[in-house]
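Next up is one chain by itself, shown in structure tokens, the form predicted alone.
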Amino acid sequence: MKYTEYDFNEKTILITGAAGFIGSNLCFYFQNNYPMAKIIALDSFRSGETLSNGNLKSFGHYKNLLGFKGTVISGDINDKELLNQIDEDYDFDFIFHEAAISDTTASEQDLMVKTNVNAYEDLLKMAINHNANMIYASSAATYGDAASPQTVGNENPGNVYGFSKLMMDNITYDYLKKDLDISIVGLRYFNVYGPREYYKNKTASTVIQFGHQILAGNTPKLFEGSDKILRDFIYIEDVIQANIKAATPKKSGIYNVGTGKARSFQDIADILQKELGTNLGTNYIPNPYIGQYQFHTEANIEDTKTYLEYAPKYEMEDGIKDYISEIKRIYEVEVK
């Protein structure tokens, strides 16, 4: 499905974080819909390097790009020499910037700010140099424990990740004061789930984690009161839609990308069991994060609808139904 009448054929598109969850889905969206587009996929790819919390520094995985026919570059967006070389070698029309240290539990504040904030400005300068529209991943983490519906302008980040994304947005606002010939759009993703997220390991969505628990014959584990813990869960196809619409927006700015509807973790477990034909019940465990846990997120998407002409198409039931065959495939290939 094409999400815009704009023709990306013959355009050169840089996608950072291209071996990650959202970046790889963007790569295949352009490849499948605009075969004459030139796609440059930049990712640091994973190594054995970990953060202090034990999680991988990079989640990029080659398997997310199996079947991709564009140009793949392995490199770190903090490498200024690499960015300068890419700047010289290509003439970009669009930059989709998905690369980041996205682990919300990471304590390396220096690396988080360097990677998410400083490298973003370097890439933004590249976009301006190439007269290329910039679309980048901000985050609902900018809101922290702000009341629902979360609305742009009412931020309260509760960790360094959310802080770094808010600083990216502040850079955007500063550049938008200038007389630029490009558009700049920051997209604040809420709780995204869907194909190609598995290699995020423990940071993958509860949808695939619950799905694999159920396929293993285990009762899904939920925190007590999970029917009252609500999140704005958004299927990857709607996130891709938002990115494509953001490439040629009516207005530059920062926009929420969610469904505008809060759903519970209990809903996820129940829908999965229905789709998988199981009746394992639910195993409730104490919530150790009381006092530091968001109990309700819901994106205010009115501006997103107005200025990006974005309209979410997937209810949770639709998204999980569409995703279920991939959850099963990953279980058979990677988990079982």
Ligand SMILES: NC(=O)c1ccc[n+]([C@@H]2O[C@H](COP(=O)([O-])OP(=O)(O)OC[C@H]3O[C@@H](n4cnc5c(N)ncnc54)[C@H](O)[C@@H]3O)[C@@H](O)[C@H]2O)c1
Contents of the next structure:
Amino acid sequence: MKYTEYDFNEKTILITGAAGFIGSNLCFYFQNNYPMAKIIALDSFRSGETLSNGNLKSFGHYKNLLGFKGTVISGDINDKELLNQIDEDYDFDFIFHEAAISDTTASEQDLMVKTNVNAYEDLLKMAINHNANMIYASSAATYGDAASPQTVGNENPGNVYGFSKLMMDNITYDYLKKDLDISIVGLRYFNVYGPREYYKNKTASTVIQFGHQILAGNTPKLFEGSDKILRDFIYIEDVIQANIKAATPKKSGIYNVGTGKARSFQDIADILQKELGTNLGTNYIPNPYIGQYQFHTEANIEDTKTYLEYAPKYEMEDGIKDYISEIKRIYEVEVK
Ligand SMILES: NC(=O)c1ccc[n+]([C@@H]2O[C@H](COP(=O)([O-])OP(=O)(O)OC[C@H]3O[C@@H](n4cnc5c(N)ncnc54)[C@H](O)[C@@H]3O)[C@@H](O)[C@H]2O)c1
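Mind pulling up the form predicted together with the named molecule next to the form predicted alone we just looked at?
Now the full complex is given, and it begins with the chain already shown.
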């Protein structure tokens, strides 16, 4: 499905974080729709190295790229020599920058700021050098507990991850003051779910985690009051749509990428049980994060609609329906 009239065939596209959830979906979007596009997939892949919270330092997994026909480069975006080499070797038309410490619970402030903020500026300089439009992943985490609907300009990050994404956006605003020939778009994704997220392990969405609990015959475990914990959950297809439209925007800037509707964790469990034909009820557990938990996120997507012509297509019911066969396949192949 093509989301734009623009023809990406013959274009050279750098995708960072390409072995991760969103980056790999972008790789396949271009491969499937624009077979003559040259796709360079850069990722540090997983090494087994962990952060102090026990999670992997990088979640890239080769299985996300099985079937990919473009060029794969294993490397760290913090490695300036590598970036210089890539800068010399290719002439990019677009950079889709998804690489990041994506773990919102990581506490290594040094690594987070270096990887998410400083490497972004290096890549942005590369984009300017090549006259390549830059599309990068910001995050709804920039809002922290700011009131719904979350709106660009009203941020309050609650952790170093959200801080790092906000600092990326500040860099963007700074560069946009210059008279550049390229467009720069930061996309503040809300809670994304969909195929190729499984290898994010514990940081994958609750959609696949509840899905696998149910497939194992277990009652899904939810925090008490989960019918009142609401988030703007967005299906990967709509995130891809936003990225493609952001490649040739009407206006550079920072945009929210959500559905504009808040749904509850209880809804996820209920829709999954309906799709999987189970009636296991719900197992409520106390919420240990009371006080530091976002209870209501909902993206204000007015500007995204206006300036990117973005139109989300997937209600949660549609997204889970589309995703369910992959949730089952992954369960068979990886979990059982
Ligand atoms: N998934 C979501 O709900 C969500 C929400 C908001 C923002 N985001 C942002 O979207 C982007 C993609 O997220 P995702 O969900 O696909 O996460 P992900 O962890 O699957 O993808 C990030 C990729 O970046 C790679 N990476 C990490 N450090 C790197 C480094 N130093 N050099 C090169 N590669 C490195 C990882 O190996 C991984 O493959 C990230 O920037 C993330 O912060 C995601």
